[in-house]
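In structure tokens, one chain follows: the form predicted on its own.
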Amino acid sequence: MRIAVTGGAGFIGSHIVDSYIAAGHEVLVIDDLSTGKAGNLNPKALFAKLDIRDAAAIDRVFTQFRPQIVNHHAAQIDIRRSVADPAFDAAVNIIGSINLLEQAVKHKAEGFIFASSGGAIYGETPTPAPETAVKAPISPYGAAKAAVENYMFVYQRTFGLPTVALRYGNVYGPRQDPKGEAGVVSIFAGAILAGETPTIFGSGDQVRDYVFVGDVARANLLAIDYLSQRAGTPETPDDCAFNIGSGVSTSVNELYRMLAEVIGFDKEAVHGDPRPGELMESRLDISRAREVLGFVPETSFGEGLRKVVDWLRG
């Protein structure tokens, strides 16, 4: 199939591109390289450097490539920036997404896959949240993800574009920037390997569902099969969504302990003030993804941490 992957030079997107190409698909990467890296680009993929807010540019490349599937991973991913500048976050994450939905319909794409967030749209989840859980985002980033899912539902019901939202937990793995604004695993690992003591914001009792990027890439392969085989009309946006995680929640303190053990670091973490917009408990129920998509996370947290450390060590 011909698949356009936005954000395909980024951490998650580049792994998805690799998996699509390995499966025999033809891939066009769309990325403005503002956070993505040219070094992440698969040499077998076509590449268009453009901003997803530029509807005319998207129209031009879709006219040439004629994508059958649009896989949308380009985003403003920094929750802190979304809190500081909600309008910018919305311009990229909502308006940019609408541009892509509009062009997908115009160019008769057969499906649209969206990188949503299981960690940001549900709000506090002291018990694992299913897809039907109440949406209570506490950051503009989370609100934007929920909004795009609603727009996807509109485009499916009104314009006939099949869509699927993959609501990720905290994705980690090789290629995640240890100097970036998101990705606590790579940030902590990079600091420890440099001999620095990482800062844990807040108590460290915050829990997250950490999912390895290779498992996420496989979910995106399964999403293509789901789009091609699905019949019927969704009744709500949740009918088109799947939580993609490990099904296990781990505290930041435990993450630090496990990383320090893998690396052989014996210093205690430094604690700083909590960050606004950050959840205390984020737990995902991934049973629907198992039953409907056939998604099974294969990489344990300990194994994934070792892969990150090995990659950072080069």
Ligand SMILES: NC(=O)c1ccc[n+]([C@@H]2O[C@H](COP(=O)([O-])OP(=O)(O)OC[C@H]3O[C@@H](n4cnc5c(N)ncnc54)[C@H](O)[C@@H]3O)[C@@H](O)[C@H]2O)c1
Contents of the next structure:
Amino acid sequence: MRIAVTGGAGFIGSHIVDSYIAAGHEVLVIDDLSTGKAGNLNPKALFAKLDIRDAAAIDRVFTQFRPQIVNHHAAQIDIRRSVADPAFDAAVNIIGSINLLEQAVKHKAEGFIFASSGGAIYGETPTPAPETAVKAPISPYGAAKAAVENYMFVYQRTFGLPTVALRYGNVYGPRQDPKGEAGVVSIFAGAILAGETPTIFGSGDQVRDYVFVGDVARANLLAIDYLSQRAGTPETPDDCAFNIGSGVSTSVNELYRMLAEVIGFDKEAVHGDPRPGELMESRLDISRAREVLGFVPETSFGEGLRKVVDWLRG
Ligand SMILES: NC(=O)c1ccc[n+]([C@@H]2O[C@H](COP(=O)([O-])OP(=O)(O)OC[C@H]3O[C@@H](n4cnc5c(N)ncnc54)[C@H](O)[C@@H]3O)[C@@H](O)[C@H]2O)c1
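Could I see the form predicted together with the named molecule next, after the form predicted on its own?
Entire complex below, previous chain first.
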């Protein structure tokens, strides 16, 4: 199929592009390289350097490429930046997404896949959250993800565009920037390998669902089959959504211990002040993805951590 992948020069998007190309699809990457890297671009993919806020530019490249699937991973991903400048976050993450939905309909795409967030749209989840759990985002970034899911439902029901939202846990793996704002695994591993002791904000008892990027890329392959085979009309945005995680929750302290062991580092972590607004518990129920998509996370946390460390060591 012809698939346009926005954010395809970024961490997650580039792994998706690689797996789509390996599966024999034709891929157009759309990315403004604001955080993505030219070095991540798959040489077999076409590339358009453009900003998703520019609807006319998307129109032009869609006219040429005629995507059958639009896979949307481009985003402003820095939660703190979304708090500092919610209008900028909304311009990229909401208006940019609407531009893509609009162009997908105009150019008769057959499906739309969106990188949503299981970590940012549910609130505290003391037990694993199913897709139907209450949505209580506490950042503009999370509010934007929830808003786009609502727009996708509109585009599905009103304009007939089949859509699917993949609500990721904390994705980690090779190519995640160790100097970036997100991605505690890469940040900690990068620091330890540089001989520095990472700082854990707060007690370190915060739990997250860490999911390996290779598993996320596979979910994006399964999402294509799902879009082509889906029967019936969704009744709520949750009907078009899947939690994509490992199904295992791990505390930051545990993550630190496992990573220190993989690297052979024997210093205790330093603890800093807790970050205001940070969730204590983010747990995902991935049964729906298992049952409906056939998604099975294959990479254990220990194995995934070793892959990140090997990648950082080069
Ligand atoms: N990393 C995670 O744990 C996680 C969790 C949930 C959801 N997500 C979502 O997955 C997607 C990919 O995230 P990532 O971690 O790979 O981050 P990333 O920063 O590596 O990827 C984002 C990509 O989008 C591009 N981009 C940003 N603004 C753009 C614009 N205006 N126009 C065109 N391209 C633009 C960047 O250059 C980059 O290549 C995002 O939508 C993010 O919100 C990530």
